[in-house]
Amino acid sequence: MKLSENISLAQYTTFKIGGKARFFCVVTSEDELVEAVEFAKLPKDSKTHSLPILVLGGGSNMLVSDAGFDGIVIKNEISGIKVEDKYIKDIGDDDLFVSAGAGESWDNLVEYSVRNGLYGIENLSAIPGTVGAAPVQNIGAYGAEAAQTISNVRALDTKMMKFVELSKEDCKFGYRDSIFKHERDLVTKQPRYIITVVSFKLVKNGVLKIDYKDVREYFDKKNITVPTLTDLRRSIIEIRTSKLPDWKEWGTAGSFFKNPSVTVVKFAELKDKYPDLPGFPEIGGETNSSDSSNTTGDMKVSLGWILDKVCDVRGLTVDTASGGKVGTYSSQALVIIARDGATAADVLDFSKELIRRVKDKTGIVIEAEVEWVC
């Protein structure tokens, strides 16, 4: 493990802004990860506790403070994709377990599964970031969530300093949520679990999820009545490309906020005022527009629609005190973009303004999906 000091984190995040890390290292194996965590646990002097840890994957879902991170940033580059033969005896003929290193590109895994005719994660195509972020965030898009296919997660338990296998139930998945977001040391804020490998249960002969509105419209326009697995992946990529900015060119983290949940009563009130407001029953922590059974009693509403049609902020751009520019993307109001030297503080202030506008118009208090790192 090679340790560096005072490394700018802007180059490692898709927002392309943020201060320096006190310490920085890249790990490519579980042994190197243990070494990095053990370094963080060592008292740095008689007056300080051990260092806080920030685990970095693709940097696509975080906003780093301009002050940086006064701890150790561990960039996880443990990679590789393989079929897990040890699980074959426990599953049916059409099922297959595939594992991937936490530092593997998420879309590389999706492409691998589609190329090999494995169903389950194709709706999550073109999501930036790494495999390790999938269970942390319980990433989701176009009617699918990572939790639907994750079988188990291998992680370093930094409290016990041993590797553990966490089942799907152990992970406590929720809407853009999991145990990995909440299990932290109260003093150092170190994460309890650092993921190294994620295993997915995929299907050889699955059923495509094409009931999401944008996907249905795509195939109708293309006159494709019986899409293939490859067709669905291609459709997701094209839809995302048309709606979202290229993170390689823009400073962005994609969707900045979570879609909020409201009670059925609250949703009815909003529908009276805004008849076209999209909303779907929340099913066991996820949004499913095609299944109204087993509901939680809440409705998930489209924040992008509210920001666009109610708050009228799609494409809004403001000049900041720093001389930069911050705004919402012209094709999707849920996406915040930063450019021309905008700072993390500028983005944070702009996000707070959007939160205020949504609350004033609808009474809904929205939450950020992007992690604030300071």
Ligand code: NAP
Contents of the next structure:
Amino acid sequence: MKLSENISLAQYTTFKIGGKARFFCVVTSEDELVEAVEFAKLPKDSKTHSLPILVLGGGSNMLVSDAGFDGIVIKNEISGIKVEDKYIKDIGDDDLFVSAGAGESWDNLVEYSVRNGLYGIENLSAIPGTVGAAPVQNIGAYGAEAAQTISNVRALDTKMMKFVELSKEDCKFGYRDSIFKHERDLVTKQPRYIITVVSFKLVKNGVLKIDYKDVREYFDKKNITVPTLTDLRRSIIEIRTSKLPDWKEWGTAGSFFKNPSVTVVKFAELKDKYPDLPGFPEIGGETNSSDSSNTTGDMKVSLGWILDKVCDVRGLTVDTASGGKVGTYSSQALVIIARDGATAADVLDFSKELIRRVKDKTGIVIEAEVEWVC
Ligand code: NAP
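Having seen the form predicted on its own, I'd like the form predicted together with the ligand now, please.
Following is the full complex, with the preceding chain placed first.
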């Protein structure tokens, strides 16, 4: 493991913003990961006894503070995709286990699955980031989420310093949520688990999920009545490309906020004021499970719609104190974009302004989905 010092993190995040990491290393194997964590626990610098750890995948869902990260950044590049025969005796003819290293590109895994006729993660096409990030926030899109197909997660338990196999139940998946977001030592700021491999149970003859509005409209427009697995992947890629900014031109982390949930009473109140507001019953447990009777009683509302139609901020761009620019993307107001030297503080201030406007107009307190690293 090669350790570097004072490395700018801006180059490792899609926001292209942020200060330096005190220590930085890339790990490509479980042995190197152990070495990096041991260093964090007992750094050679005698003044410090342990260092905070930040695990970096694709850097596509974080905003690094201008002051940087006073700890060790471990860039997880443990890669590889393979069909797993470990659990094969437990499954029927139609299922297959596929495992991927945490540092593998998420979309490479989706492409691999679709190319091999395996159903389950096609709706999650073109999501930036790595395989290891998928269980952390239980990525989801267009009616599918990672938790539906994840069978096991292999991770280094940094407290016990041993590798563990976590079952789906152990991961406690929720809406864009899992234990990996919460289990962290409060004193050392070290995550309890660092994911190295994720295993998925995919299906050879699955059923496509095509009921989201954007997807239905795509197929209607193309006159495709019976889409294939490949058609669905292509549709999701095209929909996402049309809604998201060009990463080369803009700094961005995609959707900056979570779509909020409100009570049915609150939803009715908002509907009175804004009759076209889209809302959907929230499903309990694994949020997109096929058991749609398992509703929580709350309603998911479209924040992109609220920012656009209620707050009128879609495409808004402001000049910042640093001389940069921040704004919302013209095709999707949920996406914050930054350029021309905008700082993390500029983005944070702008996000607070959006939070304030949504609260003033609707009473809803929205939360960032993007992780703030400081
Ligand atoms: P959207 O399609 O405008 O949807 C807005 C909200 O309405 C979401 O909460 C979505 O739930 C819900 N919704 C829409 N159609 C629904 C249906 N037919 N049944 C049940 N719920 C429905 O959202 P968007 O912002 O353009 O994003 C498109 C998709 O990408 C969404 O599924 C969104 O969740 C996903 N996304 C995921 C991440 C992530 O994993 N970190 C980040 C950004 C966007 P769901 O959220 O449950 O789909």
